[in-house]
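The chain below stands alone, shown as structure tokens; this is the form predicted on its own.
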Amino acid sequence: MKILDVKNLNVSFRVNGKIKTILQDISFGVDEQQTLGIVGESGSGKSVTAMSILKLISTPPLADMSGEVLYQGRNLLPLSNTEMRELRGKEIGFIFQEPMTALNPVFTIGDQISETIMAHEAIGKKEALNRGIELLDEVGIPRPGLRMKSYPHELSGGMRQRALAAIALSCNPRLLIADEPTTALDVTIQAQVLELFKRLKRERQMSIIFITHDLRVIAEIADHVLVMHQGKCVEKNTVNTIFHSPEHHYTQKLLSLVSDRRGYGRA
């Protein structure tokens, strides 16, 4: 059963004047426990695609934008402000692209988390510290209380993006959207953090959209997979078989890139 269907996505941007069009006809859906690996270029198209799915694009640049984006078979782009509000969050949660951005710098870890629960949940200030803490540790921060109370350019890259997904996991959602959250991490802690996400899935059967630039990557998180390329899906397909049976030549010119596919794909 899909938790997410996308249909015929239309965006249009603004640019100097002029309308630019920067998606073109983008569908796909996200079953439930399903993690849809969306890959393609910088540039591609997958950020603005992840970012139409919350509304969480301005205007500027936003000048158009049309189709469908079913949650639950709820139609999310006529939504007003408010009641997207109340489903970001809850409902669907969002890892940006880069921590030092994502997280607010004069405010501490244990602040920015426990704001987003009260947002969304009525309880108060000490429990939704008591809960913080027990989500830095279920996203494997060690001495979770000390690091409430730290600041972002106290923590390193690798625990700033497990900050991050602790936010997004703060009001349980089930389909959680991570937006290259790997790419500024060193191989170590990227292996580390994957194994995160794969673990966050099964222990809370949620759904994962996971967008990344990096064909290895998908290899070793994603079940399904979306190649974008100037604004269009070219490809989709199951992750074994985008690797072993690739039919469009954007998708095996990166696959070209990858210089060892044995072991790729899961059948």
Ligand SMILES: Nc1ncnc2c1ncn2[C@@H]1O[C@H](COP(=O)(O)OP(=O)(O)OP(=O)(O)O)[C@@H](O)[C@H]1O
Second form
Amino acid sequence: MKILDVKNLNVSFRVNGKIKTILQDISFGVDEQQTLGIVGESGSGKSVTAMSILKLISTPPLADMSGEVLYQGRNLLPLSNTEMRELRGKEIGFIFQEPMTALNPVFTIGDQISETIMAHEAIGKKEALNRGIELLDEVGIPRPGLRMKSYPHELSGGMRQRALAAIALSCNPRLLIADEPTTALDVTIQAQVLELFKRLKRERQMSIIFITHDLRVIAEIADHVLVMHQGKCVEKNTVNTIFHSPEHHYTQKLLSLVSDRRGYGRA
Ligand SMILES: Nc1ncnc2c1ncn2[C@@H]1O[C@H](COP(=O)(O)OP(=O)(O)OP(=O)(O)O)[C@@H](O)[C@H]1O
Ligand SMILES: [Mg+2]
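Previous: the form predicted on its own; requested now: the form predicted in complex with the named molecule:
Starting with the chain above, the whole complex follows.
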């Protein structure tokens, strides 16, 4: 059963007065309780794909968007801003590419989590703050009660990513979209954050779209993989096929850039 089914998504931007095709005929699905990895080099259209699903691209630069984005069978493209706001955060949680800009520097982590919860649910500040503490605990932040009072700059990079995950999870989304959530982290912290995503998927029975340009991360986290190149989907396959018998020459080229891929991909 698919939770998300994107069909023939086309997106164009107006850049310096000219219409530029950004996404061309992108189709892919995300199964229930599975992780879809989206991989591709810088500029291939990964973030625009994520932002299009959430309808978060403003006009300008957006010139045109067509196709279908079916979430549990319902096409999101015709929905109003109000309907989309309802869905974002509640049904579909998201973590943006830049943790520093995604968190507001002038508010504490606790304020940011509790505001998100209260925006979607009719509960009071105290209850929302308690829920925030539970969430920080769930994503593995030590002494969560104390951390609620911290400002973003007082947290390490790995902790900021965990705090963003906590905010994204605060309304129990069924689908989580995470755009390069581990890219800015050093390898050890990256491994911990990947473990966190795997655990959350298992425990919350969520589906995840995980965007990265790093094939090693894909090998760790994804069940299925979408390979993007210049705004197009060049290959969709299981993680094992991608690593052991890639069909498209571009996927083969990406793989050849990874020095040692023995043991990549899982059953
Ligand atoms: N606000 C914008 N205005 C004009 N062009 C844009 C804008 N945002 C993205 N683009 C263009 O859209 C294309 C896809 O960009 P996108 O951000 O989706 O790439 P990406 O795969 O996420 O890259 P990265 O790995 O660097 O994050 C690129 O050609 C980029 O230049
Ligand atoms: Mg991006």
